[in-house]
Every structure is written in C-alpha cells, then in structure tokens.
Amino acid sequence: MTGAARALATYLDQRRRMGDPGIVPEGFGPGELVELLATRRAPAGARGDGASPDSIASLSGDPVAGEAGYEELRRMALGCTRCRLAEGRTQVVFADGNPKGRLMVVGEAPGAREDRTGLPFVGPAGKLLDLLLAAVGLSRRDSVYICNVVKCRPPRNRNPRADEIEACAGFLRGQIRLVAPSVLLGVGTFAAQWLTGQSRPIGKLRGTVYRYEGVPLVVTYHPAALLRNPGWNRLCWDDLQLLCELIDRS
C-alpha cells in the first residue's frame, strides 16, 4: 500500500471511530477498501466533497507530537494551514491557563469570541467553566491548563469534522505530552470521544474514569450545553466530584 493509500485508510478508520460507519461498505476494512479502489483514479480536476488523498496524506501524520518543545509547538500551531479551518479563522486559539497545571481541560472548538481573542473559553460558557472550576478549588491561573480539540473556529460554529480533528490531533497530543497533567477533563462530545477513543454519546461516556496514555481522564458535558440544558448541572457536578477524587489521589 502506498503512503497516500495508508493515509486514506487512516482517515477512513478515523471516520468510522467518530461514528460514521457508513463511509466504508459493510464487509470491508478501511485498508481493504483503499486497495480495492487503488486502480481507480478521479478525472483530472475532479473534486469531491471530502478531502483528497493528497490532502489526507498531509493531515494524517503526527510530526509534532513527539518532537517540538512548548514554544515551538505553539508557533507551529499559530501558523498551521493543515486543514480548511485555517481559511476562515481570525486567530488560532492555542491554549490558556497554566502550562504546569495539574488539570488539563480539553474542549471542542473555538467560538466567535475565542476566534477574536485567541483564548479558549472566554464567552458565557467560559465564565461557567471558571465558576465550576472555582467551586472545586481550581483556576486557570494557578492549576488548570485549557485547550481545544481543534484550534480554529469552524464556520458558523458548526461541529468540527473528522479530518479537521485529525489535522489538529498532533498539536493536542503535543500539548498533553508537554503539560503532563495529573488528570484530564474532556468537556463535550468531540473531546470525550477523541480522548476515550469511543464513539458513544457524552451521556453514555460520562460517570466513568478512563485513562489517556496512562493519565486519568473524566469526561462531562460542555459548559455551553449546560447553559442550554440546566437539568444536566447535577450530572456535571457529580463528574466534578469524581474529578476531585482523582486529583486528590494524584
């Protein structure tokens, strides 16, 4: 299998893990499908809705996760053009908080305010997140590092797409490696699914302790979802108590 074919197989597998099993016909694995299609080439200039094999090849590698120092990783992210989100952003939203914090909070994607300021969680959802953290004795200034699965705002605040998440994955892996938190908190469906490697809804994922490469992990609802659905506040509070137990033991 060629390098581009391997990259396409990786992309298809990522789509499947993100809950889109229909992208690969039943009975085929991603690699088998790629080999089956290897002799078929699109006409010159043809363009589909998804990413092309060449663009997928540029997205599916992970060259930054194990090599860059923190400032180099940040510099690379600020200049990143690895996916379509770079075309419409105002600023890359890399991170906020303490890079030596014991807790790392991973959200989903920047919104309009984050795109303007270059900082994650600065709107109403960010204020709620700060209140939730303060309620258990934590703050982004002293003990918490905050980032997102994708670093650029999706148009009209739509959900990030699987190839966009994959394009940004190296930066998030690098952040986790360099910050080396004692505990991870994933907020929202896309963060929870990426960190756990599972495609179940957030309501099915929360309430359990996971591990991401050895780091204890709890997932819960995104603060923006809590603002829309106050009935979930109690469930989120239970998740924060579970988080505190992990921090106390770390």
Ligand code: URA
Given for the second form:
Amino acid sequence: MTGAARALATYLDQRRRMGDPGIVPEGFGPGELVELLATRRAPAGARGDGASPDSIASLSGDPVAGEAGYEELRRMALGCTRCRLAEGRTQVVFADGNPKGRLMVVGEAPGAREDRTGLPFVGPAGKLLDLLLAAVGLSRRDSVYICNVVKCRPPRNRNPRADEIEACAGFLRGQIRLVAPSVLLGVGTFAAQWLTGQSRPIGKLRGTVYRYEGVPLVVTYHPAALLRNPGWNRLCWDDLQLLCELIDRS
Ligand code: URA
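Got the form predicted alone; any chance of the form predicted together with this ligand too?
Complete assembly follows, chain above in first position.
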C-alpha cells in the first residue's frame, strides 16, 4: 500500500469511527476500499506530449490574458491590481500541481493559509481534496493542476463578488487554454457556476457531464462543504467516479 493509500485508509477509518460511513460504499471497510481502488487502473498521469504551455494556442481577444504564454500569464497575475482584493492579500495564489496534468481542478478562492503560502488548497479542505484525488489514483504532483476562480483571498473568507470574479476571469480562461487539460473538475458553487455558465446551486449542477469550450467537465461539492456536511460524501464519490470515466476515456 502506498503512503497516500495508507493516509486515505486512516482518514476513512477515522470518519467511520466518527459515525460517518458516507464516503465508504456499503459493504466495504476503509481498508477494502483502498485495496479496491489500488486495483482500479489509475488514469495516466501527465500528458507527456512534450508541448510547452507557452506554445499552446494564443489567447487573442482576452483583455487580461491577451497573447500571454504561461509564465507571462502567471507574472501578470502576481502583479495584478485589477480589483479590491489586491489591497488585502499577502500573496496572489496562482496555481499548484502539474501544468501538464490531465485534470484541472478549479476551486473558489484562497483562504488564510493559501494567502500565506501562495499555494491553493493547503488547509484542511486541501488535505481532503488531496485524499479524494489519491482515492482515484491522482495527485497534484503528477497529474493534477489546481487553481481557483479568484486568485486573491477575499477578506474574512467572504464569498467572492461578481466584479472580483469578472476581474480575475481572464486568468482562469488563460490557465484553461494554456494547460489544456483533458478533463475539468469544478469544486463548489462558484467554480461550478463559472465553468458551466449556469446559476443553479451546486446540488442541482452536480451529477452531470458538461463541456467547457469542448473540455469535459464534472462539478461537485467543495471539500470544505464536505467537511461540514459528511452526508454529501457519497454524492461526491459518485461525481469522482464520473470524473474517472472521463479521464479513462480521454
Ligand atoms: N478553498 C478554495 O476554494 N480554494 C483554496 O485554494 C482553498 C480553499
């Protein structure tokens, strides 16, 4: 069993002891689930096509991203003052993971730890996200690129506002076009609504395959919401299975 699998088994066991069997399918113990997952074919990791993100399609017409390559887009984001969130941030949180990864995960906005470290999803929700990805054979080191709809922390972790999302949208559009993932996963309402272009709540949006500019897209609950509502774990698990099918097919 790998370190990630052991961590997952421990986590599942802890949740079960706390009375939450939600994420473990009926009839399985956490260890059995991990064994089952280990025998499931993990989706291939990095695309390995050798294409530099800088060489991929231009972003003409986008007022933020313009013709920028990946590094230039990142530099533009790091110096961005397009909205009020620039005033309160410690760091811009651009992305983490592999820019050649087949899966791109899009979250909402950085929290306090992310603002401090400059990396997305490094708090408790991020740990759960890593475990969920590990459960389906994916990791941010090898196969996943992670970013947020909004790159700067909103004060006191309030919801990002429409004008802040709009100000940041060119960066996300640029990231998607330059990373060119095979599959997209939006976690939480803000990412799900931005990526699908729909305004329904996440509970109504999840469970379906969408496309963002031709890229297959699944949306699910935000891991922070899963920590507060363990009853949604099962639904998230179903969404991850959908995601795996798309990755296997891509
Ligand atoms: N929640 C998010 O949506 N993104 C992060 O980076 C951290 C927490």
